[in-house]
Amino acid sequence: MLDHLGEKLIARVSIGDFVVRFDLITIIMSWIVIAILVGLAFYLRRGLRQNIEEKPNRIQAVLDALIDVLQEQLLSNFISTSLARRMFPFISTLFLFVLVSNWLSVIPYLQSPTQNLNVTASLALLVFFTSHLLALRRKGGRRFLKGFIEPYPFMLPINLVSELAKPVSHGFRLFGNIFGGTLLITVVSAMIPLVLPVGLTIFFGLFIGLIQAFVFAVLAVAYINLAVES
(Lines of atoms letter the chains of each structure in order from A and count residues from 1; the text may use other names and numbers.)
(Lines give C-alpha, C1' and ligand atoms only; values in the text may rest on other atoms or scores of the structure.)
Protein backbone atom coordinates (compact mmCIF):
# COMPACT_ATOMS: atom_id res chain seq x y z
CA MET A 1 0.00 0.00 0.00
CA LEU A 2 2.88 2.35 0.75
CA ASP A 3 4.72 1.59 -2.49
CA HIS A 4 2.63 4.08 -4.45
CA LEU A 5 2.33 6.70 -1.72
CA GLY A 6 2.73 10.17 -3.20
CA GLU A 7 2.24 9.09 -6.80
CA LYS A 8 -0.07 11.25 -8.93
CA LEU A 9 -1.83 10.80 -12.23
CA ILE A 10 -0.58 13.79 -14.20
CA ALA A 11 -1.85 14.83 -17.62
CA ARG A 12 0.34 17.04 -19.78
CA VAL A 13 -0.85 19.46 -22.43
CA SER A 14 1.79 21.04 -24.66
CA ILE A 15 1.19 24.47 -26.19
CA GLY A 16 4.32 25.00 -28.25
CA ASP A 17 7.21 24.95 -25.80
CA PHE A 18 4.88 25.60 -22.87
CA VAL A 19 3.72 22.49 -20.98
CA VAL A 20 0.68 22.56 -18.68
CA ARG A 21 0.34 19.73 -16.14
CA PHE A 22 -2.94 18.66 -14.56
CA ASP A 23 -3.51 16.42 -11.56
CA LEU A 24 -6.39 14.42 -13.00
CA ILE A 25 -7.49 12.84 -9.71
CA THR A 26 -7.71 16.22 -7.97
CA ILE A 27 -9.65 17.72 -10.88
CA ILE A 28 -12.09 14.80 -10.95
CA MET A 29 -12.57 14.95 -7.18
CA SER A 30 -13.15 18.71 -7.35
CA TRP A 31 -15.83 18.24 -10.01
CA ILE A 32 -17.47 15.58 -7.84
CA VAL A 33 -17.61 18.10 -4.98
CA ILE A 34 -19.09 20.72 -7.31
CA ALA A 35 -21.66 18.21 -8.58
CA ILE A 36 -22.66 17.34 -5.00
CA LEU A 37 -23.12 21.00 -4.08
CA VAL A 38 -25.05 21.83 -7.24
CA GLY A 39 -27.25 18.77 -6.79
CA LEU A 40 -27.88 19.70 -3.16
CA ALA A 41 -28.76 23.25 -4.18
CA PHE A 42 -31.32 22.05 -6.75
CA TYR A 43 -32.78 19.60 -4.23
CA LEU A 44 -33.18 22.29 -1.58
CA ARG A 45 -34.59 24.71 -4.15
CA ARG A 46 -37.36 22.25 -4.97
CA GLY A 47 -38.46 22.32 -1.34
CA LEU A 48 -39.05 26.07 -1.51
CA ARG A 49 -41.79 25.85 -4.14
CA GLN A 50 -44.78 26.38 -1.91
CA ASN A 51 -47.03 29.18 -0.75
CA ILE A 52 -45.32 31.49 1.70
CA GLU A 53 -48.32 31.25 4.03
CA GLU A 54 -48.12 27.47 4.30
CA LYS A 55 -46.36 25.69 7.12
CA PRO A 56 -42.63 25.25 6.34
CA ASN A 57 -41.75 21.76 5.16
CA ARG A 58 -38.72 19.77 6.33
CA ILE A 59 -36.46 21.03 3.57
CA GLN A 60 -37.26 24.63 4.42
CA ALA A 61 -36.64 23.96 8.10
CA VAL A 62 -33.25 22.40 7.35
CA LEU A 63 -32.32 25.24 4.99
CA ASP A 64 -33.34 27.89 7.52
CA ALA A 65 -31.31 26.16 10.22
CA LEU A 66 -28.28 25.91 7.93
CA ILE A 67 -28.46 29.60 6.99
CA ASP A 68 -28.86 30.62 10.64
CA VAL A 69 -25.81 28.57 11.67
CA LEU A 70 -23.69 30.00 8.85
CA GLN A 71 -24.73 33.55 9.64
CA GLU A 72 -24.18 33.18 13.37
CA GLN A 73 -20.91 31.27 13.27
CA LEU A 74 -19.20 32.73 10.21
CA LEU A 75 -20.50 36.24 9.61
CA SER A 76 -20.86 37.55 13.15
CA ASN A 77 -17.26 38.82 13.05
CA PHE A 78 -17.96 41.36 10.33
CA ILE A 79 -18.09 44.88 11.74
CA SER A 80 -20.40 46.04 8.97
CA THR A 81 -23.81 44.38 8.65
CA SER A 82 -24.03 45.40 5.00
CA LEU A 83 -20.68 43.79 4.24
CA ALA A 84 -21.76 40.63 6.07
CA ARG A 85 -24.90 40.36 3.94
CA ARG A 86 -22.92 41.04 0.79
CA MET A 87 -20.27 38.41 1.57
CA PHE A 88 -22.67 35.73 2.83
CA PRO A 89 -22.92 33.85 -0.53
CA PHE A 90 -19.14 33.90 -1.00
CA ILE A 91 -18.22 32.78 2.53
CA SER A 92 -20.97 30.14 2.64
CA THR A 93 -19.94 28.68 -0.71
CA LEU A 94 -16.30 28.65 0.35
CA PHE A 95 -17.16 26.88 3.61
CA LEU A 96 -19.39 24.29 1.94
CA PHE A 97 -16.85 23.56 -0.80
CA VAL A 98 -14.05 22.99 1.71
CA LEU A 99 -16.34 20.97 3.98
CA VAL A 100 -17.55 18.59 1.26
CA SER A 101 -14.00 18.32 -0.08
CA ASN A 102 -12.73 17.30 3.35
CA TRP A 103 -15.58 14.83 3.86
CA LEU A 104 -15.08 13.22 0.45
CA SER A 105 -12.24 11.05 1.76
CA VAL A 106 -14.68 9.16 4.01
CA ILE A 107 -16.14 7.54 0.87
CA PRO A 108 -13.98 4.57 -0.21
CA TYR A 109 -11.74 5.16 -3.24
CA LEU A 110 -12.33 8.92 -3.20
CA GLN A 111 -9.81 11.57 -2.16
CA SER A 112 -10.16 15.03 -0.69
CA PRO A 113 -9.25 17.75 -3.20
CA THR A 114 -8.00 19.79 -0.23
CA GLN A 115 -5.12 17.39 0.32
CA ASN A 116 -3.60 18.98 -2.78
CA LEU A 117 -1.71 22.21 -2.10
CA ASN A 118 -2.75 23.66 -5.47
CA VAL A 119 -6.40 23.59 -4.39
CA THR A 120 -5.89 25.11 -0.94
CA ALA A 121 -3.47 27.72 -2.27
CA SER A 122 -5.97 28.69 -4.99
CA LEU A 123 -8.73 29.12 -2.42
CA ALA A 124 -6.42 31.18 -0.22
CA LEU A 125 -5.45 33.40 -3.16
CA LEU A 126 -9.13 33.81 -4.00
CA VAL A 127 -9.75 35.14 -0.49
CA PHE A 128 -6.62 37.33 -0.71
CA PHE A 129 -7.57 39.03 -3.97
CA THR A 130 -11.23 39.33 -2.96
CA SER A 131 -10.30 41.10 0.26
CA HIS A 132 -7.99 43.58 -1.48
CA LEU A 133 -10.38 44.27 -4.35
CA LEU A 134 -13.15 45.02 -1.86
CA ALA A 135 -10.79 47.22 0.14
CA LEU A 136 -9.72 49.07 -3.01
CA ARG A 137 -13.33 49.72 -4.03
CA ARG A 138 -14.39 50.90 -0.58
CA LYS A 139 -11.36 53.01 0.32
CA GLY A 140 -10.24 54.25 -3.05
CA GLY A 141 -6.76 53.90 -4.48
CA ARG A 142 -5.09 56.55 -2.33
CA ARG A 143 -6.36 55.33 1.03
CA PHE A 144 -5.74 51.73 0.02
CA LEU A 145 -2.09 52.33 -0.84
CA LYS A 146 -1.62 54.59 2.17
CA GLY A 147 -2.49 51.66 4.42
CA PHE A 148 0.77 49.93 3.46
CA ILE A 149 2.90 52.76 4.91
CA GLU A 150 1.04 53.13 8.19
CA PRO A 151 1.83 53.98 10.89
CA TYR A 152 5.25 54.94 9.45
CA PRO A 153 6.66 54.80 5.88
CA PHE A 154 9.56 52.52 6.89
CA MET A 155 6.94 49.89 7.79
CA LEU A 156 6.22 49.31 4.07
CA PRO A 157 8.39 46.14 3.70
CA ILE A 158 6.99 44.64 6.90
CA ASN A 159 3.41 45.41 5.88
CA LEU A 160 3.95 43.88 2.44
CA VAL A 161 5.46 40.71 3.90
CA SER A 162 2.62 40.52 6.38
CA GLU A 163 0.02 40.71 3.62
CA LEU A 164 1.79 38.16 1.43
CA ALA A 165 2.12 35.77 4.38
CA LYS A 166 -1.66 35.62 4.84
CA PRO A 167 -2.51 33.50 1.76
CA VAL A 168 0.57 31.34 2.34
CA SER A 169 -0.40 30.46 5.91
CA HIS A 170 -4.09 30.26 4.97
CA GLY A 171 -3.50 27.69 2.23
CA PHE A 172 -0.78 25.69 3.98
CA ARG A 173 -2.82 25.35 7.21
CA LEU A 174 -5.68 23.60 5.45
CA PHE A 175 -3.41 21.53 3.23
CA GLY A 176 -1.18 20.43 6.11
CA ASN A 177 -4.03 19.25 8.28
CA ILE A 178 -5.90 17.37 5.55
CA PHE A 179 -2.81 15.87 3.94
CA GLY A 180 -1.34 14.96 7.34
CA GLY A 181 -4.53 13.11 8.28
CA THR A 182 -4.56 11.28 4.94
CA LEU A 183 -0.92 10.30 5.33
CA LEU A 184 -1.49 9.02 8.88
CA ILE A 185 -4.49 6.93 7.80
CA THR A 186 -2.54 5.46 4.88
CA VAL A 187 0.41 4.45 7.07
CA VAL A 188 -1.83 3.00 9.81
CA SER A 189 -3.90 1.10 7.23
CA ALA A 190 -0.73 -0.59 5.96
CA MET A 191 0.35 -1.70 9.44
CA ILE A 192 -2.77 -2.29 11.54
CA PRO A 193 -6.02 -4.24 10.89
CA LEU A 194 -9.26 -2.72 9.62
CA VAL A 195 -10.97 -1.29 12.72
CA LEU A 196 -8.48 1.43 13.68
CA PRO A 197 -8.04 2.81 10.13
CA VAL A 198 -11.84 3.05 9.74
CA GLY A 199 -12.10 4.93 13.03
CA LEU A 200 -9.29 7.29 12.01
CA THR A 201 -10.91 7.86 8.63
CA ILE A 202 -14.19 8.85 10.24
CA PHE A 203 -12.46 11.04 12.83
CA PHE A 204 -10.17 12.90 10.42
CA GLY A 205 -12.67 12.94 7.56
CA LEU A 206 -15.76 14.13 9.44
CA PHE A 207 -14.67 15.84 12.66
CA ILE A 208 -11.31 17.31 11.63
CA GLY A 209 -12.73 18.05 8.18
CA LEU A 210 -15.52 20.09 9.75
CA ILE A 211 -13.14 21.95 12.07
CA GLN A 212 -10.72 22.79 9.25
CA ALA A 213 -13.52 24.02 6.97
CA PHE A 214 -14.81 26.22 9.77
CA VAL A 215 -11.32 27.60 10.55
CA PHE A 216 -10.66 28.30 6.86
CA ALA A 217 -13.94 30.21 6.51
CA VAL A 218 -13.44 32.14 9.75
CA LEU A 219 -9.95 33.19 8.64
CA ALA A 220 -11.39 34.30 5.30
CA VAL A 221 -13.90 36.46 7.18
CA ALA A 222 -11.11 37.89 9.34
CA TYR A 223 -8.88 38.74 6.37
CA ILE A 224 -11.70 40.37 4.41
CA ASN A 225 -12.96 42.26 7.44
CA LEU A 226 -9.46 43.48 8.32
CA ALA A 227 -8.71 44.64 4.78
CA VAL A 228 -12.03 46.42 4.23
CA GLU A 229 -12.88 47.84 7.63
CA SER A 230 -9.47 48.79 8.98
Contents of the next structure:
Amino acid sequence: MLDHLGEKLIARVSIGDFVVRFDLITIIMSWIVIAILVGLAFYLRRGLRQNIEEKPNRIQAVLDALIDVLQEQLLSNFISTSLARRMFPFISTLFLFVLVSNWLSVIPYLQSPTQNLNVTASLALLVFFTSHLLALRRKGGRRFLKGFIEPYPFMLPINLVSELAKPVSHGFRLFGNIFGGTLLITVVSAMIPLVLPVGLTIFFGLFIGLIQAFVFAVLAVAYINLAVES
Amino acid sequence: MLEEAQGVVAQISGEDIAAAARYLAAGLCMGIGAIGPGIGQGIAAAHALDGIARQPEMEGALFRTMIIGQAVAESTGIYSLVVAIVLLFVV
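Next block, the form predicted in complex with the partner chain, ref. the form predicted alone:
Now the complete complex, all chains and molecules, led by this one.
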Protein backbone atom coordinates (compact mmCIF):
# COMPACT_ATOMS: atom_id res chain seq x y z
CA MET A 1 0.00 0.00 0.00
CA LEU A 2 2.82 2.36 0.85
CA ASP A 3 5.29 0.93 -1.63
CA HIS A 4 5.47 4.19 -3.56
CA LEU A 5 6.92 5.96 -0.50
CA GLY A 6 10.39 7.27 -1.10
CA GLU A 7 10.23 6.92 -4.87
CA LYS A 8 11.96 9.76 -6.59
CA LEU A 9 12.44 10.91 -10.14
CA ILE A 10 16.20 11.35 -10.43
CA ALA A 11 17.90 12.87 -13.44
CA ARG A 12 21.56 12.08 -13.94
CA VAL A 13 23.89 14.43 -15.75
CA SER A 14 27.43 13.17 -16.16
CA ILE A 15 30.25 15.64 -16.69
CA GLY A 16 33.24 13.44 -17.44
CA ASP A 17 33.45 10.99 -14.54
CA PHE A 18 31.47 13.20 -12.24
CA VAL A 19 27.75 12.35 -12.07
CA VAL A 20 25.34 15.01 -10.86
CA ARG A 21 21.94 13.82 -9.68
CA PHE A 22 18.88 16.07 -9.70
CA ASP A 23 15.62 15.37 -7.92
CA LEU A 24 13.33 16.50 -10.74
CA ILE A 25 10.12 16.76 -8.68
CA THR A 26 11.76 19.04 -6.12
CA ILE A 27 13.22 21.24 -8.85
CA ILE A 28 9.86 21.52 -10.65
CA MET A 29 8.06 22.33 -7.38
CA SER A 30 10.67 24.97 -6.50
CA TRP A 31 10.13 26.55 -9.91
CA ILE A 32 6.37 26.53 -9.30
CA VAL A 33 6.95 28.36 -6.01
CA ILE A 34 9.22 30.88 -7.74
CA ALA A 35 6.65 31.33 -10.53
CA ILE A 36 3.88 31.97 -7.97
CA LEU A 37 5.97 34.56 -6.10
CA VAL A 38 7.26 36.35 -9.22
CA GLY A 39 3.81 36.27 -10.84
CA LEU A 40 2.21 37.71 -7.71
CA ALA A 41 4.89 40.40 -7.56
CA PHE A 42 4.27 41.44 -11.19
CA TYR A 43 0.50 41.27 -10.79
CA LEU A 44 0.43 43.25 -7.55
CA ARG A 45 2.89 45.83 -8.83
CA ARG A 46 0.34 47.06 -11.38
CA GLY A 47 -1.88 48.22 -8.53
CA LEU A 48 0.79 50.54 -7.17
CA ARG A 49 1.01 53.16 -9.93
CA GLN A 50 -0.76 56.07 -8.33
CA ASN A 51 -0.14 59.29 -6.46
CA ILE A 52 0.52 59.27 -2.75
CA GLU A 53 -2.39 61.67 -2.17
CA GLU A 54 -4.93 59.32 -3.74
CA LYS A 55 -6.96 56.93 -1.68
CA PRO A 56 -5.15 53.54 -1.70
CA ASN A 57 -6.92 50.88 -3.73
CA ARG A 58 -7.41 47.31 -2.56
CA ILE A 59 -4.11 45.87 -3.80
CA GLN A 60 -2.22 48.75 -2.23
CA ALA A 61 -4.00 48.18 1.08
CA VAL A 62 -3.24 44.45 1.06
CA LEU A 63 0.42 45.03 0.27
CA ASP A 64 0.68 47.69 2.97
CA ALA A 65 -0.80 45.27 5.48
CA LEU A 66 1.61 42.51 4.39
CA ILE A 67 4.66 44.76 4.66
CA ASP A 68 3.42 46.03 8.03
CA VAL A 69 3.06 42.50 9.40
CA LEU A 70 6.49 41.45 8.08
CA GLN A 71 8.16 44.55 9.49
CA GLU A 72 6.46 44.27 12.85
CA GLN A 73 7.05 40.54 13.31
CA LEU A 74 10.47 40.09 11.72
CA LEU A 75 12.32 43.38 11.78
CA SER A 76 11.62 44.25 15.40
CA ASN A 77 14.03 41.44 16.34
CA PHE A 78 17.05 43.07 14.71
CA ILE A 79 19.56 44.81 16.95
CA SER A 80 19.82 47.97 14.83
CA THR A 81 17.49 49.74 12.43
CA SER A 82 20.15 50.11 9.72
CA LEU A 83 20.74 46.35 9.76
CA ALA A 84 16.99 45.75 9.74
CA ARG A 85 16.48 48.06 6.77
CA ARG A 86 19.27 46.37 4.87
CA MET A 87 18.25 42.77 5.59
CA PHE A 88 14.50 43.24 5.19
CA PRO A 89 14.32 42.13 1.50
CA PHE A 90 16.41 39.02 2.21
CA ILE A 91 14.53 37.94 5.34
CA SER A 92 11.07 38.61 3.93
CA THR A 93 11.90 36.79 0.68
CA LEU A 94 13.14 33.84 2.74
CA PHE A 95 9.90 33.89 4.73
CA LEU A 96 7.66 34.13 1.65
CA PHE A 97 9.56 31.38 -0.19
CA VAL A 98 9.37 28.97 2.73
CA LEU A 99 5.72 29.90 3.38
CA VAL A 100 4.60 29.30 -0.22
CA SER A 101 6.68 26.11 -0.33
CA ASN A 102 5.02 24.77 2.81
CA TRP A 103 1.54 25.73 1.63
CA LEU A 104 2.07 24.13 -1.78
CA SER A 105 1.53 20.64 -0.34
CA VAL A 106 -2.12 21.51 0.35
CA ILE A 107 -2.81 21.39 -3.41
CA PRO A 108 -3.24 17.79 -4.64
CA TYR A 109 -0.44 16.34 -6.79
CA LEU A 110 1.96 19.04 -5.64
CA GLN A 111 4.73 18.56 -3.07
CA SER A 112 6.46 21.02 -0.81
CA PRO A 113 10.01 21.59 -2.03
CA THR A 114 10.89 21.99 1.67
CA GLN A 115 10.29 18.29 2.31
CA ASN A 116 13.60 17.69 0.58
CA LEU A 117 16.60 18.08 2.88
CA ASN A 118 18.71 19.59 0.10
CA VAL A 119 16.39 22.59 -0.23
CA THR A 120 16.23 23.38 3.50
CA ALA A 121 19.96 22.77 3.98
CA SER A 122 20.81 25.13 1.13
CA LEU A 123 18.51 27.81 2.58
CA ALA A 124 20.18 27.33 5.99
CA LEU A 125 23.65 27.57 4.39
CA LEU A 126 22.53 30.78 2.67
CA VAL A 127 21.68 32.27 6.07
CA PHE A 128 24.94 30.92 7.54
CA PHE A 129 27.17 32.52 4.90
CA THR A 130 25.15 35.74 4.87
CA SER A 131 25.48 36.15 8.63
CA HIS A 132 29.21 35.48 8.69
CA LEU A 133 30.04 37.62 5.65
CA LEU A 134 28.02 40.43 7.19
CA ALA A 135 29.88 40.00 10.47
CA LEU A 136 33.22 39.95 8.63
CA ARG A 137 32.39 43.19 6.82
CA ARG A 138 31.09 44.95 9.91
CA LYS A 139 33.80 43.91 12.35
CA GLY A 140 36.86 43.46 10.15
CA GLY A 141 39.04 40.34 9.95
CA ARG A 142 40.79 40.68 13.31
CA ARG A 143 37.72 41.19 15.43
CA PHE A 144 35.80 38.57 13.46
CA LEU A 145 38.46 35.92 14.14
CA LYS A 146 38.84 37.11 17.73
CA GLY A 147 35.15 36.36 18.27
CA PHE A 148 35.92 32.65 17.97
CA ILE A 149 38.43 32.56 20.85
CA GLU A 150 36.23 34.39 23.32
CA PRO A 151 35.99 34.23 26.26
CA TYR A 152 39.09 31.97 26.39
CA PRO A 153 41.31 30.57 23.59
CA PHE A 154 40.67 26.97 24.64
CA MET A 155 36.97 27.49 23.87
CA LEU A 156 37.79 27.58 20.12
CA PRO A 157 36.56 24.02 19.33
CA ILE A 158 33.34 24.59 21.28
CA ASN A 159 32.70 27.89 19.48
CA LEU A 160 33.38 26.29 16.09
CA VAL A 161 31.02 23.39 16.79
CA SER A 162 28.30 25.71 18.03
CA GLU A 163 28.64 27.83 14.87
CA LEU A 164 28.53 24.77 12.60
CA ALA A 165 25.57 23.27 14.48
CA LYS A 166 23.44 26.32 13.67
CA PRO A 167 22.90 25.70 9.93
CA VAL A 168 22.51 21.95 10.59
CA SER A 169 19.73 22.40 13.13
CA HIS A 170 18.23 25.25 11.09
CA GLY A 171 17.90 23.07 8.00
CA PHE A 172 16.89 19.89 9.81
CA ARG A 173 14.16 21.67 11.79
CA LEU A 174 12.25 22.82 8.70
CA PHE A 175 12.86 19.53 6.87
CA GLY A 176 11.83 17.40 9.84
CA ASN A 177 8.62 19.31 10.46
CA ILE A 178 7.44 19.37 6.85
CA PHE A 179 8.60 15.86 5.97
CA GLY A 180 7.25 14.42 9.22
CA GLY A 181 3.88 16.04 8.56
CA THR A 182 3.78 14.73 4.99
CA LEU A 183 4.74 11.25 6.15
CA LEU A 184 2.06 11.26 8.83
CA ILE A 185 -0.58 12.41 6.33
CA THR A 186 0.47 9.69 3.87
CA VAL A 187 0.39 6.92 6.47
CA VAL A 188 -2.93 8.06 7.98
CA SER A 189 -4.51 8.44 4.52
CA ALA A 190 -3.52 4.88 3.73
CA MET A 191 -5.19 3.64 6.93
CA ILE A 192 -8.24 5.96 7.12
CA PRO A 193 -8.90 7.43 3.68
CA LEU A 194 -11.96 9.48 4.74
CA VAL A 195 -12.34 12.91 6.40
CA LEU A 196 -9.34 12.67 8.76
CA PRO A 197 -6.65 13.36 6.11
CA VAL A 198 -8.41 16.63 5.24
CA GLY A 199 -8.09 17.94 8.79
CA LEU A 200 -4.51 16.71 9.05
CA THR A 201 -3.61 18.36 5.75
CA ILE A 202 -5.06 21.67 6.90
CA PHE A 203 -3.30 21.41 10.27
CA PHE A 204 0.11 20.33 8.98
CA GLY A 205 0.02 22.15 5.65
CA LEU A 206 -1.40 25.51 6.65
CA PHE A 207 -0.83 25.90 10.41
CA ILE A 208 2.51 24.14 10.89
CA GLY A 209 3.64 25.51 7.52
CA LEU A 210 2.99 29.10 8.65
CA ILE A 211 4.59 28.56 12.08
CA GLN A 212 7.67 26.90 10.60
CA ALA A 213 8.13 29.56 7.91
CA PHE A 214 7.91 32.21 10.64
CA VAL A 215 10.33 30.31 12.87
CA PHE A 216 12.76 29.86 9.97
CA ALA A 217 12.78 33.60 9.24
CA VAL A 218 13.01 34.61 12.92
CA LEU A 219 15.87 32.19 13.53
CA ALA A 220 17.65 33.61 10.47
CA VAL A 221 17.28 37.05 12.07
CA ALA A 222 18.56 35.69 15.39
CA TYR A 223 21.62 34.05 13.79
CA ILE A 224 22.47 37.22 11.87
CA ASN A 225 22.09 39.23 15.09
CA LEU A 226 24.34 36.85 17.02
CA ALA A 227 27.04 36.85 14.35
CA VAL A 228 27.03 40.61 13.96
CA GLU A 229 26.96 41.66 17.59
CA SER A 230 29.11 39.07 19.39
CA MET B 1 6.51 -30.90 17.62
CA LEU B 2 10.09 -30.06 18.47
CA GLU B 3 11.02 -30.59 14.84
CA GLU B 4 8.25 -28.19 13.77
CA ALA B 5 9.51 -25.53 16.18
CA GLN B 6 13.00 -26.00 14.89
CA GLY B 7 11.70 -25.51 11.35
CA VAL B 8 10.12 -22.18 12.38
CA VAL B 9 13.34 -21.07 14.02
CA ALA B 10 15.29 -21.95 10.91
CA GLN B 11 13.00 -19.77 8.79
CA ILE B 12 13.82 -16.61 10.74
CA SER B 13 16.90 -15.18 9.11
CA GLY B 14 19.29 -12.59 10.41
CA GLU B 15 17.70 -10.00 8.15
CA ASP B 16 14.32 -10.54 9.82
CA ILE B 17 15.85 -9.97 13.23
CA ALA B 18 17.59 -6.84 11.95
CA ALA B 19 14.29 -5.56 10.49
CA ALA B 20 12.47 -6.22 13.76
CA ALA B 21 15.21 -4.42 15.67
CA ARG B 22 14.96 -1.49 13.25
CA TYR B 23 11.23 -1.08 13.78
CA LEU B 24 11.61 -1.42 17.54
CA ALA B 25 14.47 1.07 17.57
CA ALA B 26 12.51 3.57 15.46
CA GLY B 27 9.55 3.37 17.84
CA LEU B 28 11.74 3.72 20.93
CA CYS B 29 13.69 6.57 19.33
CA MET B 30 10.53 8.55 18.58
CA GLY B 31 8.85 7.77 21.88
CA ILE B 32 11.77 8.58 24.17
CA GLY B 33 12.94 11.44 21.98
CA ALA B 34 9.53 13.14 22.20
CA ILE B 35 9.61 13.33 26.01
CA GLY B 36 12.14 16.13 26.24
CA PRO B 37 10.60 18.53 23.67
CA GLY B 38 7.14 17.83 25.14
CA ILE B 39 8.20 18.86 28.63
CA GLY B 40 10.23 21.80 27.33
CA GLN B 41 7.46 23.17 25.14
CA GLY B 42 4.97 22.74 27.97
CA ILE B 43 7.17 24.75 30.32
CA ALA B 44 7.61 27.48 27.70
CA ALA B 45 3.84 27.67 27.10
CA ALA B 46 3.08 27.69 30.84
CA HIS B 47 5.42 30.59 31.53
CA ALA B 48 4.19 32.49 28.49
CA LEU B 49 0.63 32.08 29.83
CA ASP B 50 1.80 33.34 33.23
CA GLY B 51 3.27 36.37 31.54
CA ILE B 52 0.13 37.03 29.48
CA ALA B 53 -2.06 36.71 32.57
CA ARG B 54 0.13 39.23 34.36
CA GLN B 55 0.46 41.65 31.45
CA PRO B 56 -2.17 41.04 28.74
CA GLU B 57 -0.89 43.97 26.66
CA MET B 58 2.41 42.12 26.07
CA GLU B 59 0.65 39.19 24.42
CA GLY B 60 2.10 39.70 20.92
CA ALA B 61 5.73 39.84 21.99
CA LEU B 62 5.30 36.98 24.47
CA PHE B 63 3.63 34.78 21.86
CA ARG B 64 6.39 35.46 19.35
CA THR B 65 9.15 34.71 21.84
CA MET B 66 7.31 31.59 23.03
CA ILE B 67 7.02 30.27 19.48
CA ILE B 68 10.75 30.79 18.88
CA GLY B 69 11.68 29.12 22.16
CA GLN B 70 9.41 26.19 21.43
CA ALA B 71 10.83 25.82 17.94
CA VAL B 72 14.35 25.69 19.36
CA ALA B 73 13.32 23.24 22.09
CA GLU B 74 11.74 21.11 19.40
CA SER B 75 14.99 20.51 17.52
CA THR B 76 16.02 17.48 19.61
CA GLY B 77 12.64 15.93 18.84
CA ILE B 78 13.22 16.65 15.16
CA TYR B 79 16.62 14.95 15.39
CA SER B 80 15.01 11.83 16.83
CA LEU B 81 12.41 11.97 14.03
CA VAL B 82 15.21 12.11 11.47
CA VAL B 83 16.97 9.18 13.16
CA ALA B 84 13.71 7.21 13.19
CA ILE B 85 13.12 7.95 9.48
CA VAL B 86 16.69 6.89 8.68
CA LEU B 87 16.18 3.67 10.66
CA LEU B 88 12.91 2.89 8.89
CA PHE B 89 13.65 3.82 5.29
CA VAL B 90 17.37 4.16 4.73
CA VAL B 91 19.30 1.61 6.82
